[in-house]
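A single chain comes next, written as structure tokens; it is the form predicted alone.
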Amino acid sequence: MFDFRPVGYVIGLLLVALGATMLIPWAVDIAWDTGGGGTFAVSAAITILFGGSLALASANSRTPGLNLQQAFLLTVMSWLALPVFAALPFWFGAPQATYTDAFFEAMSGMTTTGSTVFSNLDELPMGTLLWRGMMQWFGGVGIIVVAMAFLPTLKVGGMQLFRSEGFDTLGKVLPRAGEIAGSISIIYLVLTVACILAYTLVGMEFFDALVLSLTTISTGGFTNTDASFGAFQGAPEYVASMFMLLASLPFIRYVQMMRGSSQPLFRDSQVRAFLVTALSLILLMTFYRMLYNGEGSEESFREALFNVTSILSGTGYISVDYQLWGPFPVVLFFMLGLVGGCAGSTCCSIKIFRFQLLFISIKQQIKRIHSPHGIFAARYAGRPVGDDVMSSVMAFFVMFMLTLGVLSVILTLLGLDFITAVSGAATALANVGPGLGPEIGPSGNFGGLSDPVKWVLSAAMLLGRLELISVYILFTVGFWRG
């Protein structure tokens, strides 16, 4: 019989920790008298009480590790439970949203999607703005740990390719995850502090620098203004671009650098592929804007650098409405949102390594057509790639496209036009942020959508953040029998 108690124990502890962190924006609101302090105090009390009760009720089942079923269930349920309670400050206090809007905002924050239903952000209490940034910061470091400690063991979407990075967690998920989280959290914190300092050095006010650093390093995309990053054009765009690129690289490479070995970073195939892709697209968009839009070279480069990096990394910041640049940039940015950064980073979407493996598989098939009797072994970064990895990656691509199609159909049935439905489904599933069209495009937000649409998009964010199959497997009979 399936034992839920080990899962409940861990989720309870996570909720207690989440509730405790709500006291930070509470203190900010009290200190600056912005009027939202009581909301966070009540939300923290409810979250800590519920989480503590759940942990105590499950405490007699603590084990050294989790089995495969429990690991899958913990991965999904923790990412579902945290937004449920993270939404409370939005529901109880400013901006006094409906629970649907509050949950959408919390899910968008925790999954580092960056889509928002709120407007007039400049008028929200400082504690609320800080909480939006904190949610994304927690979600960013959380997904790194999940990606490096859990997904390789669960063999999700080809992530087992990275088990050789020293994160073999089978049979000892929790102890190893704690060790991983410790090393990664140090680097994550160092990058965040460095980002805060860099933003302040280029003239940004400290509070904006603080919140934007939380959402930059997490590649989340929440900002303190309705204009997104359009309120900070100029030097801050260069700072943001640099740190978004750093956050898009595998954090395990930073751990190795911290321990004295920098070669793995420069030899990493997906790092090279990601940086080459980013540079090529930035230059392409720069020249396009100079030739077809008649913009100056510095402005064209800066805006291309920032917006390409933002969408490619899945951050979702917008400094200008790129829909005004013409049809080509719109199509390019839509496709960029489906690429993503490196595995083991804070990035979302399909990830660059899966495209590499897809091209390797295509190349293999072409060789087999030319030489039917030849033997062609797939290799990635100089290592042989097993059939299980290749089939897992191909299954991920199929599941991603099928899910995108089904979500788009559902959204059209709920009343959205074709462009809004497809781009909304894509941006939620890829955890990017802005969609296309006048309503959810770079200059809009998701607040005007109906409640059923928001729940569908929230579900899509969860699916995309957890690599689809981690969630789908819970709906199979075999999982519960195993």
Given for the second form:
Protein chains: 2
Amino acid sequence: MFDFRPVGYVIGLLLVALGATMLIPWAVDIAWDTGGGGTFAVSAAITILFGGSLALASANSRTPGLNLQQAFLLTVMSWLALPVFAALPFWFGAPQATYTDAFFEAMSGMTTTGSTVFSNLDELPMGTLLWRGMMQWFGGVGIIVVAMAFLPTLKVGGMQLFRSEGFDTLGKVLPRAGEIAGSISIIYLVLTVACILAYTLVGMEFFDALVLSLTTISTGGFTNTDASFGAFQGAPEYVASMFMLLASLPFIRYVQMMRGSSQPLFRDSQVRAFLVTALSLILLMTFYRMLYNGEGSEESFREALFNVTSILSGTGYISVDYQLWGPFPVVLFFMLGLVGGCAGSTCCSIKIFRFQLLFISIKQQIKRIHSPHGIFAARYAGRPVGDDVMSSVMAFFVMFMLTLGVLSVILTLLGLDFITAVSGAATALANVGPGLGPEIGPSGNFGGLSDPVKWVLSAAMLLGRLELISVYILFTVGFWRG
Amino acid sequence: MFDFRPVGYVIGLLLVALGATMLIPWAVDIAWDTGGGGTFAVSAAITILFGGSLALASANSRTPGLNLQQAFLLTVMSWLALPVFAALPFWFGAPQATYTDAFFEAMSGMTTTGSTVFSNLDELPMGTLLWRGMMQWFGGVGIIVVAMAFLPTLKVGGMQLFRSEGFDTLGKVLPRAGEIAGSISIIYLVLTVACILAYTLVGMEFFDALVLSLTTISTGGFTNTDASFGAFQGAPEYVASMFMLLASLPFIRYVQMMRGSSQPLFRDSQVRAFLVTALSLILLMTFYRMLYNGEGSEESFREALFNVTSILSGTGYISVDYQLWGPFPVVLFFMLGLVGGCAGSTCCSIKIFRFQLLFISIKQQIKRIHSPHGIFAARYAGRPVGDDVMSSVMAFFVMFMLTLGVLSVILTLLGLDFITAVSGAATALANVGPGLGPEIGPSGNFGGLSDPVKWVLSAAMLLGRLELISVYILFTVGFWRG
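Output block for the form predicted together with another copy of the chain, input the form predicted alone:
Complete assembly follows, chain above in first position.
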């Protein structure tokens, strides 16, 4: 029999913690009397009550630690259970959203996607805006812990490549997760505080600086106005770009730097590949803007820097509607979203290390054709890469593309047009934020979509956030047979 | 030093043969006095003269047979040289096209793509229309020979899977190619004659039946009117669908049937997968049409059967503008084009056996997660599949997707909008024919595109037809070092 108790126990505790954090926006609403009312208190009570009961009911499991099945189930169920409850304040209170909208917003938050269904954001109570930022912030740190503690051991999509890094003491999963969470949280907090300071230094009001820092460091993308980052053109764009780039790098490197290793960041092949990719694309877009749109060089560079970084890192802030720049930027931004940042950061999507490995694999194929009897061991970052890692990376890529195709078809069956369906599926699966086209594009909003579409997109966000296979595996017979 | 002579010799002979076949449309133009003039005679003379000189100059090579490099170079150069000369009649004569247009049409013909830049087709001389059909017919049989004789030995994109089939006597490449060409040509001719008879039986005029048979059996897609297959709605659609399906199956199975093996066709895993896929999609589309568009059941079935088969097989005939059916068919038809038929047929695109192997690989990944220490040998059609085959199939898929992405970006830089760029790149790379959108969609034409766009699309057709890697490998340093 499958023992759900260890899973229920951890999820119960996570819900209690989530409920407790709801008291922060509650306090904010009370302190500044911004009209939020007791929404957050009620939501907190329900969440803590439910989580506490679940934890109590699931305690006393005879098996200490988690086995493979339980680790997968915990990963998926926690990313499902937290949005279910995180949605409550939006449902009970301020935007008075339907539960579908509230859940979409919470899933978009916890997965750090950043697509929003709410409009007139600046009329929402401060507590609600803060809660949107907090969800992304928790989701961001949560995914780093999962990506570093769980996925490598679970061999998901080539993440086993990072098994021997830093924390590979091969202990039980949960204690390691705790250790990782500790070190990472400090870095995460330091970066967030630095970001708040930087935003206020360039003239942002404190509340905006706070919420935007929460969504910058988590590469989430929620903002406090319908104009996204359009309200902060100029210096804040540079600050945001810098911190989005920092948040796209593997956090383990920061931990190592903190512990005294010299320059581990720039020796990391993934980091170099990401920065070179980002820089090339930013320069390409700058020159395109100067040549085709005749914009000034500072504006061209700044807008290219900000928007390319935002989409590449999967943050999803927008400072201008880049759809007006012409068809080249439109297609490029679509593809940027499918690239993503480094593994072990808050970024989602296919990720830069997988592209590196895919190119290595193609090179190997070509070498094998040149010399049919030669043996070519793939090497990544100086170390040999096993065939199992290679094939799981390639299988991930295939799964990603096929899932994108199937989601697009489903979305058209639900009535979306070609561009909205394909870009909607892509932006949800890659946890980016904006899609393309007039409805869900940079100047649009997901609020006008039908309920079934919102549920499909929510499912896509979850799938993408957990590297697809963690979710798919729950639907296989072999998984439940042990 | 690289010895070009064996390559030059074979290409020379192929050009002489091509030139000789130009005398057929010349004879047709003279016999029916359709206004073609001496265009074809002049083109034939130039082609034969050039080809003959090349063959003579390259003869007396000391090395008999071809080595690996020469086999690749021959494959790519022949698919480049033949369109260069096959384009001449369009340039000198009837449509008085620019050389860019003439070359595009010839490349679209020889690669069996079927995108056309010419309009007012019914005003063209019969010889010209016949030549368009003949190009596709030659291109079709040519690719079967290449796919069976060259690609498996060259280990291109997992085609080595078919090495042990039928003709694997491991002799020299050229004699084997000759043997294969012989057996295949008989089947190809029999199918074509059967198709002509069937088309005339359902009321088509002989000339239409002839040209359409040439482009049906080659899954090419050129027709004699701007309305594509719209002029032949009804019974001819059923005939065309049957023969397009037959032409999508591996021709080696027909050879085996001809030699007395019983039922090799339906024991072939690839054939079964293709037919099940086709049938499911046809039924799905039929029900969609009945439900959403409220069409009668016969019309719904016939239009679904014909258009799904046409796009899935990469033929590219169109009987109605399916873009008017709604967004679901638009996305589905886009993806259908990326599936394709069986290896060893005239179909292009990713092909059904690769999808089968990709799914097998994903299953393996999941099994490996279930039981980390188990060993799971992949099996396809009852036989074990080597890791090298698996990884070359996956590398092919990755290359296909990345190439599609890069081509789309280039096309937008040349001024195309999102849908035209992405669907144009896809339809050219997969050798399908029609794209999406108002310009190159089912009711459109490629004639209005700019010259640079036409050259990029021509290159894409060549790339796709030769399974990408045959072309890419020529651009690697290692290839020329031997």
